[in-house]
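Below sits a lone chain in structure tokens, taken as the form predicted alone.
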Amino acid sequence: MKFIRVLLLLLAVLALPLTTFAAEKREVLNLFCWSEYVPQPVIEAFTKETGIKVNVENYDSNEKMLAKLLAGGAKYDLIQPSEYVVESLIKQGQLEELNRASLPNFKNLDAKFTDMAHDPGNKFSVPWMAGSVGIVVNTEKIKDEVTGYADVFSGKYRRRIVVLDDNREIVSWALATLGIPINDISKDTLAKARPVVKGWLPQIKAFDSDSPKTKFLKGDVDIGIVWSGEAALLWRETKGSGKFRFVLPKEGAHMFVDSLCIPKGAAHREAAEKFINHILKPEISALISKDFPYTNPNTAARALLAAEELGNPASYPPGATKLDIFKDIGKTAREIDRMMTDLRSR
């Protein structure tokens, strides 16, 4: 009898670490997301509500995220790709289909940002934030009228320019100045864009996708092409004084829609869906807008924003400038990277 009691005690002790490990596994969410995009209060509120710890890893371009994900993405439970990457991952069978029953707050989304071409029916993705890419001008330093990409790279602002560190973005601007649709990418169109980009690169002082606004605030640059959310933060920082003006390029601008998706084989799928539903709550989505004032696709959250926030011209640009969304271009993306790598190494 004594032997049996000792044996049972030993089995209980041996089982304890396994139980603890299982609990820890259930209470972890591995989030792979853009830098400067997920407010800490949003994560803290989620952990407080669910007990799930969120581990965050950042990237600064869709291409870097995609490369790392496909190299061994099973360790990520939730990713934050833009629309054309969502489209590509769906084609490759790299995303888990969402359980809509787990996402009752999906109803809060603006219909303009659901059922889009890159994911009909939102089977695999839920919009996080949308935005555009446009021009920021320090009006205290630049008095000329700036209306498009050609103005930025006129030669007047050499080495005072910051641009996104994103090859496809830069090539799309060159295509726009040539009147070529931004998704019409082939060897022929890249050959036409190449001399345009070649003329631009020596004029650029900095490539920065993380926080280009910082370079404006420090006075390192006077003009640039950046994410609309960065421009919105500049507008807010200067209390809408007009010091930093946001311009949607007359040649045409790029609109992006960043979403949350669950990679194929994610270990903590239930936790991932809980997080998606969490950020769709109006009060939580409004918190995201307060820290990162992009265009909020959540109608219920926009109702909670102050008039000043809704009036931010970079967050919610006025006017009717055409906004195009990137489409998946498959292996042609490598041609863009090869061209840009070659040009930037010269």
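All values derive from a computational prediction rather than experimental measurement. Residue numbers count along the first chain shown, from 1. What changes on going to the form predicted together with the partner chain:
Panel note: of S102, Y37, M255, N108, the residue at the hinge between moving rigid parts between these two forms is M255; all others are over 12 positions away. Domain rotation between these two forms, with the chain taken as two rigid parts and C-alpha atoms superposed, amounts to 15 degrees for the smaller part.
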Contents of the next structure:
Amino acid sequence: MKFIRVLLLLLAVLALPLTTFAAEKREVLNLFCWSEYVPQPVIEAFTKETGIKVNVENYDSNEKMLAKLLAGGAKYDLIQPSEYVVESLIKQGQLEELNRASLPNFKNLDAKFTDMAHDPGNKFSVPWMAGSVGIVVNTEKIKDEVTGYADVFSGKYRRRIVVLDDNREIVSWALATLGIPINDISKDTLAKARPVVKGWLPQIKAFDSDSPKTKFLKGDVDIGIVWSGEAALLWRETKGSGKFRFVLPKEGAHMFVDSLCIPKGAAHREAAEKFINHILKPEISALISKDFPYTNPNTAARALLAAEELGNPASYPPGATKLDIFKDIGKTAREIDRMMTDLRSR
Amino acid sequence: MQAAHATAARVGGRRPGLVGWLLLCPMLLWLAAFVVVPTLILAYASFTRADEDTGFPIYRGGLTFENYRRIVLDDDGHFLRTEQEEITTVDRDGTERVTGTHATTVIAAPYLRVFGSSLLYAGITTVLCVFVGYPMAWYIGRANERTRNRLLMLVMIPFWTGFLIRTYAWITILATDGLLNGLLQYTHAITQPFGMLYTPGAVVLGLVYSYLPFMILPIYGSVEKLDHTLVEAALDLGAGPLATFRKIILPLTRPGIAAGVLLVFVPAVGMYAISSLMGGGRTPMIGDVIQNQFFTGRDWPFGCALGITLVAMFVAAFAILAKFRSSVTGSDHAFRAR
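Go ahead and give the structure of the form predicted together with the partner chain, now that the form predicted alone is out.
Let us now look at the entire complex, which starts with that chain.
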């Protein structure tokens, strides 16, 4: 008898969280975003204003996000993919169309970052932040004029170079030096890029996509090809002394645009659209720039930034025109992986 | 049948009773649900083709050996390949010049080479761990109880902090503007800082540091159990220290070494954070390459095939070591009989 009573008690205890869960009908938003990209104050301001609780989950590469999203099982209301992933998701019908009427703040965006090739008319995505990939030079150690990829790999800076640990990036730089469009990836163009990359690899000291700036600050490398955000943080860290110079490669730089999108079948679409409209507010968007000095696509927010932030040449490269963006390459990704594994495993 | 009986008798095994099975049940269920079943799924997926867009396995699209073929052979079906390599010399001002060519023969399949380099790193690590760990384990095992407990504690202390934090600590020490270079310059041992980080040596250092406790503890276990009167007897009977070590101590502690080798070698092959953090990601390790197949490479079946190959290698290593161990037990018996 006692046993049954204990059992019933146990069941009651187990059922308790279920009932409380049912009672609390608080609206939620499941946000799946990059790590180190969405500042806490932005989320807090949203919850304060709308009462919607935001559950945040992070990823550190587009491909990991894609794998988790497409494998199913987890339900996300808002994701933050880069442009070539947006393109692929649209192609696969994996995104919900946005209701522009609920996004009045869309007008704050700079026209340079809207209506781009990966999502014409911004039917499915709203830009979050943009950035480019460029060269960082420690001008205290390297006095030469460095203007492009070819200068970095001239052979003079052997074992002093850091590059992004991203095979597609490296291949795209090689293509750019050959004058081949960076999205023209085929067996043929890869065969042309191969000897170029092969000549580069032995000169590289480290591959790092996460925090290449640390290697600059600790003196392990003097030159490298990294995200503009990393360069902007280096510039900030040295108080704009000019120790670290950011250069957009003359062979042709490219940019990336990370956007907010709603995956197909999201349970809280309205909340997701409210969040998108929230981050388009100038004062909220400026908060993001404060923590993560990438290129802010929000014109109204830029007006709120301090002059020294806008003067950071890595965030806002002077004279930058509309740069190339990556396109979805589908299964060709495999060819790149194969070639780079072949070259790197010697 | 007789052989099986003999084996059971030798290890002194007894068939477990009902209670024994019940006690085993949770572990067996755990193994079945989280090891056996996933491994079987992995094995099945490794024979499928990948979906063009997502890279997921197509489970109903027929089976193929293609993934395994790609591990062993290159695109043209070669196992070995001869390459004309340019010889470059670096001038004093740092620019490179081509001064000649020479032919080298390499394994053609890139992924097989990655297996090779992972095994090489793990092998070097294991050997170094034996040479560094054995004297330490010996000293700990022979110390008096108080000292022994303190020393064992010191071996365990690194486990109190996260593995990544310890690796980052090494980065702080070895960096060009780091602590070690600073100390050497301060003491005028060197005039210019030199790059220690992001070299193969740094990877080996990181590996040895991480896995050394797994070598020390099992060897310590056998050293502690070792009957010291046997050592004294050998010395009394005129064997020199070297002969005593080779003929008495080494055979008796061999089970500990074998266990240590297994505990170090297997995880060292599969490790992947150290090569990118301390080696700068210059030499791809099999762990990194497998991960790539599931994300940037978008080819899950191929990743499964690489994983299954790795598992098969571990099973082979276990089998070899089990043989090694049983031969040790055999010699142990022979020793007692004598």
